[in-house]
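Single chain ahead, written as structure tokens, the form predicted alone.
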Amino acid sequence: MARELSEVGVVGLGTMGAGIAEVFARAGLSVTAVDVDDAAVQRGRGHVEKSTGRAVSRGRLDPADRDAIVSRIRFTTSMDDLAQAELVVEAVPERVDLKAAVLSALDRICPPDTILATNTSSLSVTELSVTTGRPGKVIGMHFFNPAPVMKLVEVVRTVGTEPAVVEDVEALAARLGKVGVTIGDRAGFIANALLFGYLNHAVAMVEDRYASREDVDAAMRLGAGLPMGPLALLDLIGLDTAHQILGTMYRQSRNRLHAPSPLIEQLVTAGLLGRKAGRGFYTYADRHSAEVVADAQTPVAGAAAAGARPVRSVGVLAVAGPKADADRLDALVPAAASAGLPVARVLAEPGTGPEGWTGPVAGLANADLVLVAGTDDPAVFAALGGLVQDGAVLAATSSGRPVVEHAAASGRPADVVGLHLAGPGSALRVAEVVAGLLTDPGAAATVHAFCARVELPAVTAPDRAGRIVDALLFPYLNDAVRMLEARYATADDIDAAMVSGCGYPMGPFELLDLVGLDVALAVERQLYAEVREPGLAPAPLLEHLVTAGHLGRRAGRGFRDSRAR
């Protein structure tokens, strides 16, 4: 049976350590909070008072409860005051030598049965444990920032951690009201291992000028439903912290996708560390503000519409295809009609030409903008190229092929644009406007102007596999499948980690079941085929499940009812 701990300690009172001390005190534990000097201790006390004061002002905490929480924390500069603690969490900066020195000192000061926990986000807990004389009593207890708000705690056991210690810490996490996920000692654990590969990929996309920082952030917030864009999130985390975590992950995995982007390294060298420095990928009003100054405002939909051609009517050619494409198009058509644009809709079966299309084909011939959904067949664009009027823009809403292929097939390459409709599941949240190598800038501007008219946020995306959203989202999902395949964690624990630790609207396996495993596999094959990066190769487990007919919700079978979970 797990011990019910009552006396705990925290060493290191930065934002993270002070937050952990507050979490313990909120749960009724007696806390000894330690830092190196009086100034650091006062800053830690200030963090706790500001956090609890904010909770009072928002009506989430009574003043009397706030006073009780603060009174349970004894602030000190002496580690000797931890001599009676039953558990101590070190939350000092992410340096092996510093953490090892703290744990070694705690080993000398604390009783033999005291649990020593490290809040490391990426360092080896095993390596830290052997710097003490009690490796069986050392465990990882990785909280997420801000600790009083974020629900996840990753409980990291080493090969030497005693089962009773794991049980005690799991019970403590539950008592704190946290979602505890117990895992082995691996670089990045669950959340950071999945999160930082995605963040690094986003930086590489901006660094290679495939897309702007604003478009990448807007695309992932809207198209993937994430609480923050990846570049803004890196600024919040701190680019120095991100560089350190990625470096640790790369040294352990040798996965090139985890090698820190050169742009991150350059920003760190220049001291542009994100919000805490007042500047990172964006520039902030001050070091303590989330307010972005004018140089980094996210553009409104249609901001790139200069030179647009007039659009007086819209044609839609809907070829029987993926349901998500059809649902998104169904959401776009009434929006066009509400904006005063006549819409002619034509239905087609795959492989049929204009003679077999059902609907007002003449409406397509007279439209200024024709949206093509449900197909990536170049023959469809060849047929449309000879049908529509001069100056009309053809927009491909599916993303299986490069826009330049459709453009070349159409016989009018300057008029073909990609309009990838993105959103979680079948939701329509953002449009990725893709200009191919042969696309006229005025044609792309026409599509941006159309998006603005129907009030659909739009970003400019590269003519590359996956555009922005899928190119960043699906490798993250693939990494989650690989983690499951390696039996590092269960599907439920991985989903819980990403929802509770990163604030994602759903976990990767819930999302895969929603999107469709076959759809995910198709996208991942496209991404891998384009660059042949080994880290992007589809996980064998995903291929096996698709072969077995486990396609997700629409098939009634996916990760949620697979033995793999």
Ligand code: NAD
The other form holds:
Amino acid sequence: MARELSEVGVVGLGTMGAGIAEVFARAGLSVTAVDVDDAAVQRGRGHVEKSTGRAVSRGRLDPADRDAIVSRIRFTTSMDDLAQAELVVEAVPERVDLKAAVLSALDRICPPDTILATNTSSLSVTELSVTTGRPGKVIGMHFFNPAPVMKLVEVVRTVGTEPAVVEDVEALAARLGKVGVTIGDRAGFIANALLFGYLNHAVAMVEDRYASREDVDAAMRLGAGLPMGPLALLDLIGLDTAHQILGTMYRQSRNRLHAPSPLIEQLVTAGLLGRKAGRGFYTYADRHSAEVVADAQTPVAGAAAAGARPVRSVGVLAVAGPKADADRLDALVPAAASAGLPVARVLAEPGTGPEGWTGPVAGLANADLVLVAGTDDPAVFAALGGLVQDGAVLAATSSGRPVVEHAAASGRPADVVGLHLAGPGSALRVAEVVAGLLTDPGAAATVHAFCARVELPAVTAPDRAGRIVDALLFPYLNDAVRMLEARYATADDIDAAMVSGCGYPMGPFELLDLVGLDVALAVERQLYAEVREPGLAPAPLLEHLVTAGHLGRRAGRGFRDSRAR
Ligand code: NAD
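Condition change, the form predicted alone to the form predicted together with nicotinamide-adenine-dinucleotide:
So here's everything in the complex, that chain up top.
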């Protein structure tokens, strides 16, 4: 039977600590909240008052309940006031010396059975535990920002944490209304380990000038349905914190993809730490503000469409192929028609030339823009190149090969553009417009202008495997499979962590089952083949499941009902 804790403490009332104190008080616990001096304590109290005040003004909290919550928190500058606490969470800055000093002080002040919890994101809980004389009572309680809103708490047990302590903290997390997942002590735990590899990769993409920060952020929000783009999220988290977390992950994993990108290092050195400094990847109206102000990198609206060729009619060549490609194109055709563009739709069996195509081939030949779907066969572009009128733009919507290959095959390389409709399922959320090495900027602008006309958000993406969305999404999915393979956590816990800790619309295993494990494996093989980066090699478990026919939802079995969970 778990102990019912009622007297708790929080040390450090910054971004996280103040939120954690509020969470405890909301659940009816009596809280002692400690910071270094009066100014810091006042800031902490201000955080709680503002946060609960916001809940009242939004009608989510009764004013009387707000007063009761605030009155349950005793603010103080003296650690000695924690002498009665049954559990204390420390949320002081992420420095091992500082945390060790706070934990040893707590060890002296609190009774021997008091549980000492750390909210560390990246330090070893085990290492912190042995700085006290009670390592068995030390545990990680990792809340997410903002603590009153995000539902996840990662409960981190070390090899020495007593089982009864784990039980007590799990019961407490449930009482707080949180989703608790219990895991071992590994850098990044679940959520950060999966999140930060992806964030680092997004920074590298911007740093290598594959895509602009705005396009990377828009592509991930729209194409992957994430609540924020990766660069805006890094600005929110703080570049110093991100640097610290990645550094720890790299030291533990030796995976190059976790080594903090040089751009993150430079931003930290320059003091451009994100929102809290008023500037990071973006520039903000003022410190702590989410409002972005225009700066040198902010693109001028409509610039991507400058130099576009006129489009009076559209042709669609749909080669019988993957259903997802056909579905997405089917969604685009009515959009074009309702934008006043006549559409000539031609169907083809794989391997056939124009003589074997069915439908208005003459309309296709006279179209200003021809969209090709369902095939990665450059021969189709060779056939189209000889058929369409001068100046027509050919857009490849499949993403299995680089645009430059289709361009070279077409005999009119300047006219070939990639138009990848990104995102799982058939919904059209964002178009990745790809100019290959030989593409004329006017041809790419034509595709941008077309997207604007059919009201499809578009970003400029590189002619690289996976463009933006798949290149960032699939390595994250692969990392989740590796985490499962290492038996660090179950598929359900990993899914729960990403949904309730990071606000993702679905967890990685639910998404893999939806997309199809075979489709994921094919994308991952492509990404790996391009750069031969060991960290991108498909997880063996994914290969095995595909071989065994566990292809996901459409096969009736995937991660969710396979023995892998
Ligand atoms: P913060 O800098 O906003 O707040 C730290 C607070 O600790 C400050 O108020 C500071 O005055 C106080 N403090 C410093 N030394 C102290 C001492 N000796 N005794 C008492 N108080 C002291 O930091 P934060 O972002 O809230 O992070 C705190 C912890 O939470 C870190 O371990 C961090 O890794 C972790 N965390 C942060 C986030 C996030 O998004 N910021 C999310 C999850 C976990």
